[in-house]
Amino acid sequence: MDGSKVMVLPEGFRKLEPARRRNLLHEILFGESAAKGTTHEDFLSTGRDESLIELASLMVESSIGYAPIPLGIAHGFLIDGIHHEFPMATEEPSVIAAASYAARIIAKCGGFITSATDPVMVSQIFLEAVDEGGIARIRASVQLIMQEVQPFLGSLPARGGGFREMAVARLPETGLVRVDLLVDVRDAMGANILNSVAEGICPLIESISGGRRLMCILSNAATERRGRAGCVIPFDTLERISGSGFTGAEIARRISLATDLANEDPSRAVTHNKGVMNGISALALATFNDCRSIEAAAHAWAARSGSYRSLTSWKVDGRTLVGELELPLSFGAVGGAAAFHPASRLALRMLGNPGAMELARMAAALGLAQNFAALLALVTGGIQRGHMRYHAPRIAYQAGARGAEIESIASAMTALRNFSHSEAEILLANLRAGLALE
């Protein structure tokens, strides 16, 4: 602890008017200070634009403000023939770098090629104290079911979505009956529709079955809702991008072996797949799209075989790398907070406006860009002096440069490959004392 105290909030917070909630919690962090009028840096950065403040309480709970995260563009992804550009949400100064040039180099050797397959999510219905009968009445009644479930559907029929299939199972270890209905949710997220179509279609089951309901909601793992993208990159390219005295080959082969021990090794493949989602989890951001739903989904698939596994494929093919990366990807073009949010809108709209499949196309590309870029790091020259590079500005500007301080500090400190807080102080000291950075 720094000393400062404890934040306690008074009783009926929550009640209070958005204004009044931010007032009473900038009285309470900053005390006296606040008392004399004082608006503290820290806090309005959290607060500038009241039209943001408002919208913010019709999204969460007990919303005090807005966190600015910063918002960029990672440029020149050729995807199945179509250029892109992506609009990413993230706190990492290296990941956009990462993928541009990830983007760039595959670009020149013919980009990606993507696939998705429909969005359709499951809605699940928990049982107990159904025997063996139950679940062949379940099974016998799918045609009622399907009628019955109609109604909770919304629109979703008419723009080519709706009720797929069902499936049923009983679970080994709690004896509970688990009644999956597969849903294609077109371009929504679809969590809404889900757990509608769950609950509503409940009592009806529990009729068929004789059960009682534990719970209904919908699964995220997404597992029919998969994205997919793949790229071939020469052996002559990675040599010419490389400059680590490798030759082509030896680069395929050492991104092969990296692969192959994230497939080994779990507590390394749990760093190798963070890098595919430094990606993913930026464009879900930005479009504001359901992150924790999306990152628990793919890091389940990747332990489906029962290890954690990497979620991409690196193989030495002739004299090319492949890449591959399949993964569930339950992007949601509308419904939830995408399209209500206007940095949602925004980001949509840099995208082409595109539908919930070219959204996971998308994903796909960008994970498996990223996977790349930090993958030929690792295994030529490593990773952490371009990862600093990145971070040196930001390093600088706590030092206390500013304007284009913060880039003459930045370049120094990167030349003498020293990124202390310490260092920038004392090359800012010597830039405004006229003296040379060295």
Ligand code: NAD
Second form
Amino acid sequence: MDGSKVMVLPEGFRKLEPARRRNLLHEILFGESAAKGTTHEDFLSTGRDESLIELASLMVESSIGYAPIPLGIAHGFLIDGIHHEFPMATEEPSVIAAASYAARIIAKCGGFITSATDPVMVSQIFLEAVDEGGIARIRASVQLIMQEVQPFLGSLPARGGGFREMAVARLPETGLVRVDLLVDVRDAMGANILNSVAEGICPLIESISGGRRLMCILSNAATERRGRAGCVIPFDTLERISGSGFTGAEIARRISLATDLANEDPSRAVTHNKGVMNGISALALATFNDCRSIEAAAHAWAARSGSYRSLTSWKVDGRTLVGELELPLSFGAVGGAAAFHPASRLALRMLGNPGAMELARMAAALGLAQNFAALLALVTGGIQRGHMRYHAPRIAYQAGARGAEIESIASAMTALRNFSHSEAEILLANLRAGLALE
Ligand code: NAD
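Shown: the form predicted on its own; wanted: the form predicted together with this ligand:
After this comes the whole thing, all chains and molecules, with the earlier chain placed first.
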């Protein structure tokens, strides 16, 4: 690493006003204050909208603007008989196209059937120095704990949520005692609420048990809060859409075998599940949900048997391929940044302002669609042909193409099946010289 190129910010940068932080950063990076001179094109990408810059400074420390991740819409989902379009925020070129492609196919086969469990999250208190008598006393005090936890639950009981149950266990390796408080968080993701619950009730549990708190925090595992989606695709449909020369039965067999492969081989399962999360994470980001929590929970769920396996299941049933996906989905429709930021509010409006359980059902359908599109491509023509078609415009852009040039260069690269940067530069030079591209 070349130390002379590494950016060094002055002490106290984070305490400056947002506008001052931006000007100073521009000066450090480009040698001139943005306030005085022309703002560099790359820098403009972090904020042209003053109100969003201000909002960013309310949301994160030391903010310098916002990251303009592309936002698109995946079309044509039919979920439990209702038509849906999904806002998705992602940097990967083929993700939205793949989701829409799969959605259209599955809609013609009757669409997705979905369901969700109640939005129950787990608030955890970890205690040291609790003997067996202490564990017994905590268990015997559940009624008191339930009563004393009420003030920390805010409006949840009035909304139909609130405390559900308690579980106490000793962890075998550390000897720590874990107290789980299960709380129905309704339409919230629930992290802040549950952290307040754990911290608020901890002194009482310490005094009952005689133990000492190590930490209080929610569990992001969200195993109680799952979304599920299923679909059925007839062999005839598979044969018609693929154009690969495989019969529908063979495509179904190959997709089913691909799931068996992911179940057998964790190195393949990681990529398989990454494809599922392409859709779910993009929806989480578009709605300003906690993507890290949703992703961590999904991968932990995939490993719940002790081995990391496929999140989806694809099985042949008669002359159909049956797909299923079930996983923890702690989407919030209120609270945190969801429905707070205007971009999140817009995304939720596109979705019809769903509740958290509806969002979980939608996310499960989206994840299953994304997985179907990836597997169909992988076991028939291969994934790269379609992927590079969507990647080509960005190579053209990187080579310097702008406006209508981008599509011309991308089409020529696709026709030539050459997606190298140098080829894009040659094509661009030819285009600008008025020469034929192919
Ligand atoms: P929050 O603190 O904003 O609480 C939700 C609020 O929404 C509550 O005040 C509740 O009364 C209100 N509300 C209104 N209508 C509701 C309804 N129908 N159902 C439920 N509540 C309703 O948000 P939160 O969901 O507790 O926490 C989410 C945030 O916490 C996210 O931004 C996340 O990034 C952050 N966070 C995450 C972690 C983590 O480990 N994942 C840790 C800390 C914080």
